[in-house]
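As a starting point, one isolated chain is supplied in structure tokens, in the form predicted alone.
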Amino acid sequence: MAASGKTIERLSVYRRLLSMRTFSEEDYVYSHELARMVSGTAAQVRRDLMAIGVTGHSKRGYRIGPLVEEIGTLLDDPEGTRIVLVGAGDLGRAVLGFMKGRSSALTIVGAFDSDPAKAGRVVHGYRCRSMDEIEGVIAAERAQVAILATPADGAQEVCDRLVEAGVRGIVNFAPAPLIVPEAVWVERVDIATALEKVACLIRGVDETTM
């Protein structure tokens, strides 16, 4: 069943929070309990779960085990999602460390960097390769997603190579916007903008008036 990008984000958070809890086969969770965990509303939780065809019991709420499984049916490709990472600098290494052993559904199959000195190094269990190998690895591993952690200069050139090689989705940590075909999805993760937003809001700036 189709779901919006924002709905998918929230479903991912619901699953992660519920999976962190210890529960028996008969444990249930109410929409207002989930809402409290994510600082949201019970109505939004119910709409999100209805978007994937899940309805709760009027008196007991949602059975946690089946709910986690149903969210996984939407989020996880049965064949797994194979990912390449480009840019093995400080940020790229942090991403590799974060991803190691985290999810069997999301597998990094190659890490790449343009710096010849980094080729052959093992970072958090992943061997860094030369950029000359990237097209071959993407083809051999059938990778469709890339994490871009390069400097802004050259990010578009790398993006073009990824798209040409068959990548259909990019998580962009590079501090630069990317131009891609309509069939390619780019999710930009802008740490600087997020920090500036928080710094502004804590000074009392009302975002609803802007």
Contents of the next structure:
There are 2 protein chains.
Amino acid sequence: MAASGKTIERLSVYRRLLSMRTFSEEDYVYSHELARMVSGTAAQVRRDLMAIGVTGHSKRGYRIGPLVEEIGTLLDDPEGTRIVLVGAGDLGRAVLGFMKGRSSALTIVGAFDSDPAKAGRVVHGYRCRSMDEIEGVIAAERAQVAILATPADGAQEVCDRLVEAGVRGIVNFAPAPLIVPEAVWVERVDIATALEKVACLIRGVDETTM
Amino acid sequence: MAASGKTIERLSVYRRLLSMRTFSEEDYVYSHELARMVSGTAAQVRRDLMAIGVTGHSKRGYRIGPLVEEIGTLLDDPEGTRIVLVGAGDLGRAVLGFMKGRSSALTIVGAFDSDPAKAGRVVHGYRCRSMDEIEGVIAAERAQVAILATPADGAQEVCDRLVEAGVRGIVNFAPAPLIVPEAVWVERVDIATALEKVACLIRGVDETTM
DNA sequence: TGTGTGTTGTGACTTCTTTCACAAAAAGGT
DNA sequence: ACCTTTTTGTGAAAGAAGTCACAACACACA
Ligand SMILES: NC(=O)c1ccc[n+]([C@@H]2O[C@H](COP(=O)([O-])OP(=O)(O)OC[C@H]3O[C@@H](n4cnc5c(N)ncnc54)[C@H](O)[C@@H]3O)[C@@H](O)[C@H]2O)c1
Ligand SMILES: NC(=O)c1ccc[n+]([C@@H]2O[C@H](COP(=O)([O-])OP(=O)(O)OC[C@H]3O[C@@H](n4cnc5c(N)ncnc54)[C@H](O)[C@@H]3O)[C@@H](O)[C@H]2O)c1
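Right, and the form predicted in complex with the DNA of this protein, after the form predicted alone?
All chains and molecules follow, beginning with the one already shown.
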């Protein structure tokens, strides 16, 4: 029942890929089909599904409905996850557009920016608020997670405020170190690193095939 | 000398963190300082640096200048990496803004969008072009890498064109499977997965401390 | 009923990654 | 000159992740 970080990531992807196409009550999927979608192996998919106790049928595969539901019981907080976004620049706008209209366990409960010109503006349906309000909103909404999309300068300071206000997980887009207490989880999303990795790996495909 | 994917990612981060602050010819950094910045361990940092043959000094640490340079010889293609961006929506704009003005081994050589209304528009200094031109630009510029920032629908089709035109690495933001030949490297960047992972991990911190 | 085919579930194995732990090196003080 | 402190470099151990291989099962069709 204990799923590792890697498994959690893949389960999230399986679910999204399955949810994208409509399926009926009696649709099944094979481990090798999921594997192909994520460029993995069938054995790995079966291990992942084993980790959350999902069981399939020989010769038919896994029933999609229960599979999606079971992934949900692992990934989704039954009380919902409430998220604040800090930094309503280009990237913040993209994230808001992306989150908009997803009926899911993840809800944006506030978008914040330090720029007074941004306060009050509505971005993709979310009203941008002043940073002064952020502690209040986090407390009132009991937000557990923050998306940090400010420039690197000042990211640590914003981070400290978020943690102090009760946030326990941060998705960090800023290319800054972010020092946090142990109880807080930081997930770095780094486009520059992704590009550099790809650029590096496509040279020398022979060695380091990973 | 063979660096794994994980090591490459961390080296990229070390370099960026070091490059952010100015340093003089004789500045040194300790493995534990780098470790703190990436929430890792000193031993791991030393292993990473060992992988690229960088050597430090007892009691003084690693000389920053040569370290940054040596990371560069691993990560950077000496001929430069030329990148095309497909999908000049919110996310594409954010990426263009992010890439703009970085004097680095990574260069955006074209931005493309299927929306005729977008063609000709200039985004963060990059002129958005019609999809008709993409094969020509990839060939003329010898672009090796693409950033895919279109909706999931049609992502596979765009991907096929990119691969056919000669692209060998793709950073994929679209929540779509992307089936590619073995010789092409796809790096998925997935905000939804990052959020779900954080949301999942901050519950149950006791178990699965990874 | 029996045979053939294709898939799951999983123990065992392999490979990759991280951590541990300590000798050796360098610097500073006395 | 010697001792103390701090840090590197790395072999060895531990741990995590991924792969293999195959028994067990389910279905199809004769
Ligand atoms: N755009 C990308 O693809 C990309 C990729 C990786 C990382 N990033 C990073 O994400 C961050 C945001 O990128 P962007 O393109 O949206 O930049 P941006 O300049 O368009 O937006 C930044 C926003 O943050 C606000 N801000 C600045 N300081 C703040 C503070 N202390 N508190 C609250 N809000 C503050 C600004 O007012 C602005 O609206 C940057 O750190 C960037 O390096 C961006
Ligand atoms: N915004 C985010 O934070 C985020 C996060 C994860 C994934 N994504 C994904 O990134 C993609 C882009 O997001 P966005 O917010 O920029 O969306 P968007 O709708 O703002 O932009 C998409 C752009 O792609 C263009 N486009 C559509 N089909 C195309 C095609 N076949 N060829 C070329 N261009 C095409 C559209 O004209 C539009 O300009 C989406 O797949 C989204 O799911 C976004």
